[in-house]
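Encoded as structure tokens, the following chain is the form predicted alone, with no partner shown.
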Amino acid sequence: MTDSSLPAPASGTVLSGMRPTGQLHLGNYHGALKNWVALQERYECYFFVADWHALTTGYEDTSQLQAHLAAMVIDWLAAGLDPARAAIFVQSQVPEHAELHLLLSMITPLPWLERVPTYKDQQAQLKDRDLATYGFLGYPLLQSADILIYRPAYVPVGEDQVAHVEITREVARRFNHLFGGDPQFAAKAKQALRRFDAAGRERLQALRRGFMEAGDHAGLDEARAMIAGNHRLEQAERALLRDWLHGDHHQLLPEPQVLLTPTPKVPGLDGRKMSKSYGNVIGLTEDPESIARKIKGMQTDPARVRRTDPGDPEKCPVWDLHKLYSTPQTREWVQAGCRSAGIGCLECKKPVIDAISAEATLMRERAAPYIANPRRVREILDAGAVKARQAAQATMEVVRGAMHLLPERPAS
């Protein structure tokens, strides 16, 4: 494999996905989807419906899979995902995910999968399901394939999902170590470094040490900028030096970085985490009457038995909604009024009801054309799959070549 055959990493690429669970709720929106909408303005984004992942725990009944898939994608579009800015597609429509998963399974040590924190946690939480399957054990590796197939720079996750990205980084390192070797790599890198003056070479080497020894990502960004800004470098040399920053081998599958996203607390109607399994959710596109009825019935600070009893907003789940939806002035009004019993709980809830209802109304308006024309949803997913497959196929050419799975062409 020649240097010029290695595609440059798409440094502005972001990848994320969700299992198809049907219509979404405010917890889904504030936990991930709202952030996706912001990311599509800054990066090249790939957002996929993880239908294969749905089978890892829900393989016994797939009768509602397509309905849930369509409903979720409509909610994505209602929330503001734009198919003109991001590739929106279904995992199973890009079979390269499965091929990369298979090939990575050949090199991934079994203990790596067994030690993933959610492996035993989910088995304990889902005792009513038979999860003693190969698919369930291997789902973190399928997730790694989902990520690495697009060679993204970033994967947006909450803190509880960092372990999933870390195993992806380990798999990428192992693949690169096994298949990215080149006896001439160091010599080629030394030759390319001569395109810099002495001070530039010294600075690059210092930045490389800082990243490799201490994980200095700011230094890595500076080094990448120096390489990108050196117009004396040829494209192959630039790609080589980007890889050299990570070690003495090609970065065939670049290690993605975690993009930690804010995960605000979104309380359900009963004060617990909002979850369909608890039956305590507010849907993204619920009608105002339903929203008002649900929020009016939400529990508040148990100390406020009577209207004249003072309360503590920090002990009230409605306060968490105020932090998401209310202005600073409204939050000050809530703090003062609740603690002094100057306002009642229904008064306190009204600004939240109004804000959530207004947001849901906007989302219903965005969703209406897709509900009326389901074919449009399928067209968006088909177009997203075409774009995703182009990127995935380019990666697989690199992977197959590195693993000597491409037939050798006879000399002419």
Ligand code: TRP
Given for the second form:
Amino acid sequence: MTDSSLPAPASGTVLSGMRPTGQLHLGNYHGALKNWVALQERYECYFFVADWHALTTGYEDTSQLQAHLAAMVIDWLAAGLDPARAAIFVQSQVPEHAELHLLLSMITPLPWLERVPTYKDQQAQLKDRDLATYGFLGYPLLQSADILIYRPAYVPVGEDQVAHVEITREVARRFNHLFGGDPQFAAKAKQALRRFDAAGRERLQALRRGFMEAGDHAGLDEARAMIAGNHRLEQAERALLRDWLHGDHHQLLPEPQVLLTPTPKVPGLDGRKMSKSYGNVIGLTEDPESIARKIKGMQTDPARVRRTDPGDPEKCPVWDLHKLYSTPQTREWVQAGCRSAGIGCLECKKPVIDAISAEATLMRERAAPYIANPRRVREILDAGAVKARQAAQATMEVVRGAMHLLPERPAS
Ligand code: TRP
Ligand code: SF4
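Output the structure of the form predicted in complex with this ligand; the preceding block shows the form predicted alone.
Full complex below, order starting with the chain above.
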């Protein structure tokens, strides 16, 4: 994904999650991870391992959960996710997700969940498992809690997850309708602004006007930085002022927008979509010999039985890899050479093997220190959870208040 296809506002919060499936493959990379790496440059990002989600379908055998989780996070880091930019964490280490899920479950009509397309589809597909469980029905709502608790502007997902963001928006709307905006919002904002000196307050007001009236995003960034940098603000005040920058009307749980990830076709070795369950994958950090061996054996246009038979790249999965990995010149060479039988398939595969190997080698280098020292991964996840919890707790404070629940018991 190129930078220019990202939406214009260069600020705001982005959140996404992935189930812990173990080592990732090129399909995961081009379909999601690469996009996350690009997003962390421009947004405040939260990326998490959806380990509770894995339990919704895989509750019978959890023995591989930790191994899969660690392997996936190492691949995230190998691909360039940067813990200094994005909060990288594990869902179950931020129990506020469960708390919000519980509260949202009180207001969510059952038919909303029953109608989510993946509910019946997955039950039909995973016939070997008993998915007539409470957790499985509720998992889109758990996803809603995952999202709403960070009050993100955008949720980058693929086509298959759009329905889940849609129900998230409906749940947010219902919650906001029931528990309202905060009538004290303007007064609280004014109170929080007292933590700045007069010049700071004036500057913030001006930047806010600039953004609201003229869409001045640089100003918005400056204002956010001022808020982030003022250590006299409490966490909840900071969250409140960030909302205040966008207007007076306070939505308790703002409706997030889908950021649809462009998903190029990533063919597996057999020409079907690359997928772990088909056993046709190339790993993100696979070694060059194995990459070469796999691609050499990869399906090509069936019309090219002999070297002298011309072919059609459009009918060949190797061409889809060229589209992802080759320069325009190489692609022209493939088009001409394939159609005229001027090149052989092995020759044609060579640049793809080289490009994928080079990419994988880079990623293996980045993964190596974490494989050698798994404690480092745990430290990153722990730090990510601390950061995520701060944001999640600030939301829960407001949610509890709006629902007339007591605040969380202070740690003793
Ligand atoms: N359900 C998503 C999947 O299976 C993972 C996920 C869980 C998620 N919570 C999320 C994605 C919140 C985006 C936002 O791929
Ligand atoms: Fe596929 Fe390349 Fe062989 Fe054509 S020459 S069939 S594009 S591998």
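Since this is a predicted model, take the numbers as computed values, not measurements. Between two forms, the rigid core is defined as the largest C-alpha subset superposing within 1.5 Å. Residue numbers count along the first chain shown, from 1.
*Asks:* Rigid core aligned, does the Cα position of residue 305 differ by 2 Å or more between the two forms?
*Replies:* Result for residue 305: no, shift under 2 Å.
*Asks:* Establish whether a shift of 2 Å or more occurs at the C-alpha of residue 84 between the two forms, with the two forms superposed on the rigid core.
*Replies:* Comparing forms between the two forms, the residue 84 CA shifts below 2 Å.
*Asks:* Superpose the two forms on their rigid core, then report whether the C-alpha of residue 204 is displaced by 2 angstroms or more between the two forms.
*Replies:* After core superposition, the displacement of the residue 204 C-alpha between the two forms reaches the 2 Å mark, so yes.
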